[in-house]
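A single chain comes next, written as C-alpha cells; it is the form predicted on its own.
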Amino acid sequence: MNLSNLSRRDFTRLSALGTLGVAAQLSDLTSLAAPTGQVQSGPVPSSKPVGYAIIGLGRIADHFMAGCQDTAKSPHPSKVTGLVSGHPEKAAAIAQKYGVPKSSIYTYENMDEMRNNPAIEAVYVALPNSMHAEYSVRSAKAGKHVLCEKPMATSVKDAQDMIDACKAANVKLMIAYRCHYETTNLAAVKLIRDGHLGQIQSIQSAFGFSCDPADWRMKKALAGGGPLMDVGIYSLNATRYLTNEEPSEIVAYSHSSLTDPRFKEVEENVVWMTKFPSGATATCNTTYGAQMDGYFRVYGSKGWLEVNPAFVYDGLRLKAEYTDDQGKFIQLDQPNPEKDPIHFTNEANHFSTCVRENRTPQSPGEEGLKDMTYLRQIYHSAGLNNL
C-alpha cells in the first residue's frame, strides 16, 4: 500500500490492524488475521461474546462499554455482563442500559463472588491508579481474565504481583494501551517500520493539562504520582513503540510551584530525555499546570512525521514529509476519517480474540511492567521518590 495516499478504506484496514498489535510489524495491511502473540496450549472456547465485568464506572469505563457494543459484528464480540461499583443507583442505571441482571451487580466488598458467575469471563479495571493492583489480583483469583487501565499500578512491585497472580490463576492480563490499537498511531508506526523516514534520529513528545484541584489525580494516595503517571506515560510508551527499542539511558528534571496549592502531593512538571541503543534520542514533557497538546514528532534521515493530536480520543491527525526510494518528495496530511473513539472498540476486540483463541495479548502485563520500571527511573533521576 502506498502510504502517500491513504484513503478512508486504507485507514479502515489499519483500524482492523488494531486487533493485531504493533508487534506484528504491520507488514500486510490486507491480511486481517488473528492477534499476534504466542498461541497457548489448551482448548479454544466457543465464539460466544466475551462477558466483561466493569470495575469502576467513571468516564473511561463509559467509553469502553460503548466500545464493547460496537464489537457486535466482530468474530469475537465483547459484552458487558457485570458491574462493580460503590454507587448502587449509578450501577442500576448502567445495568439497565446494557442489559446486566441485578444478580451481576457487585460492590467492591463482594466482587469476589464473581467466581461463581459464568456470564463474566473477564474484567475491565477502570479505577484510580492505586486500586489497579488489588482489584486485578482479586479478579485473577476469581478466575477472570484481566484488562487493566494504564498506568498498570503505582509501584513496580504491584505490577509484578499482578503478573504473578494472573499466571498463577492461568488467566490473561492485558494493559489497556489503547494507542497500540488506534488507526493513526498504527499508520505512523508503519511509515517508520517500512523505512520511509530512514534512520530515526530524534523524537519530541508532550502531553499535559491544567488539572482541577478537586480531581482525584491530585491525591498521591490514589494516583501514585502526578502527570508523569497519568498522561506522561503516553509519551514514554510512544517513544518505545515508535523506535521499537527499549531505553538505554534516561535523564529527567521536575519542577513544582511552591505557591500553587495543587502540587502539595504530586509533581507539576516533568521533562525527560531518553537515549536508545540505535542512537535515537527522545525529549518528552508532561504537566498538570497548563494545556499541552498530546503529540509526537519523529525526525529521521529521510524525513519526518507528526501525529497531533496523538493521544486523545478523537481528532487524530497524521502529517509527514519524506523522500521515497525513487527520489520523489512525499507529503501527507491525513486526519483520521473514522468514527471516534475507535481505540476502545479495537482494544475490546483484541482482548476478546485473545481470550477466545487462547493467545497472549499484544500489550500484556510485561509491557506495563516495563513502563513502570522506566517511570521509576524518571522519577528517581528527577529527584522524586515515587514508585
Ligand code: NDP
Given for the second form:
Amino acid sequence: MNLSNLSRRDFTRLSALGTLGVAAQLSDLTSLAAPTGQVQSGPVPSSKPVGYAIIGLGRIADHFMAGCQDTAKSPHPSKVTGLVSGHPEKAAAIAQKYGVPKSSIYTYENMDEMRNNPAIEAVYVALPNSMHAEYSVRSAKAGKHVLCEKPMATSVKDAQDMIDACKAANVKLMIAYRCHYETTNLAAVKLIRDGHLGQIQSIQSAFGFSCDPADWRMKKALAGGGPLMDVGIYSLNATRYLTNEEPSEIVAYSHSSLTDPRFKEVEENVVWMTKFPSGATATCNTTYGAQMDGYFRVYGSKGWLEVNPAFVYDGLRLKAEYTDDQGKFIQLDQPNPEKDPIHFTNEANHFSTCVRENRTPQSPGEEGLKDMTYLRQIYHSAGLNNL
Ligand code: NDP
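Based on the form predicted on its own presented above, generate the structure block for the form predicted in complex with this ligand.
Whole complex next, starting from this chain.
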C-alpha cells in the first residue's frame, strides 16, 4: 500500500533521526506523508491556495475547515472557497466565518454548477457514507479534484465507479484516511519498518462507541453497515499499514442485541481475525454498543509497541519496548503533543500538494477500494450480506 512505499523511500532519509525520543523528532515524521507518487506531466507548482468546496456541513467538515485555516503558511495552502449544504442558514453562517461569497454556496441539487466556478478546484465530501459515490462522481464530472471521507462508499461497485469517474475526468481522488498523515501512527510504522520489533507475530486493535439511536449511522440506507464501516475500518486499515501486507485470510463473527431497537438495521458488534502472507495475524473488534477507545498493539519477535489512543484527534500516545541491535533494552513512552486540527491540516496539505504538483495521493481511491473489498469479506464471513 502507499503508506509503505512512503516508508521505504522517506524512512531512509529520516534514519538520521535515530530513536524516536523527542517530540521535535516525532513532528519531523509528518513529512513522511509528503507525496511520493510519480510526478506526472502537467501543472507547475504554485503557492496559490487550492480552493475547496465542502460538501455536507456536519461534524467532520468543521474539523476539516479548521484544518484548512492552519495551512496558510504551507507551500501549497488550502482554502474553503465553496459550500454545498441542504441547510441555507447554516451554510450562510459558515460562509461568513470562512469568507465564502454567497455565489459559491450551492445546494445538493445545483452543485453541478460548480463547474463554472474557478475558485473551486477541489471538493471535500463529508456526507453520510451512501452519498459519497454520487457526490464524488458529480464533482469529478464538474472537473473538481475529490477528497472523500472514509468509508469510501457503501459498495465495492460504487468505489470502483468513483475511481473510474475521477480517471475519466483527469482529477485526483484521495480517501481521507487521516491516520496516514498523523505523526504517532507514522512513528509506529517507522519503528516496525526499521526492524526494531523484528518479525511481526500478532496485532490487536479495536475501535467502537455507543451510538446515538438518532444518528444516520443507524440507518442502513445511509451508512451501508454498522460500526465496521464507520470505525472498524480504522483497525482494518491499521493492520494493513502496520504489516505492510494485504490479508490472505479473514474470518469474522457478528452479534446484535435482539432487544436493542438501535440494531434493527445495522450490526452491533463485529470481531474479525486476519492472517497475512508472512504469518502475522490480527484480531480486531468494533462495536456501536460500548465505548471502546481506538488502539492497536503490535507484538514482534524482538519487542512490542502500542498506540493508545491511536485513532482519535488528540492525546495519541506511543509506547514500545524492544532490544536494539547493540543488545540495549529500549523503552519508549511518547505522548503526541499535537492537537486537533493537525490531522486535518496534514491531510489538506497533502492533497493540495498532490493537486499543485500533479502527484498521486498516499491514500488514493484504490486504497479505499481495497478496504471495501476486505470489509465485504468480513461481513460475508460473519453472515451479513453488506457491500
Ligand atoms: P454529520 O451527521 O455530522 O454530518 C453529515 C452532513 O451531511 C450533515 O450535516 C448534512 O450537511 C449532510 N447530509 C446530507 N444528507 C444527509 C442526510 N440524509 N442525513 C444526515 N446528513 C446529511 O456526519 P459526520 O460529519 O460525522 O460524518 C460524515 C462523513 O465523515 C461520514 O462518511 C463519516 O464516516 C466520516 N467521518 C470521518 C471521520 C474521520 O475522522 N475521518 C470522523 C467522523 C466522520 P448539511 O446540513 O450541510 O446538508
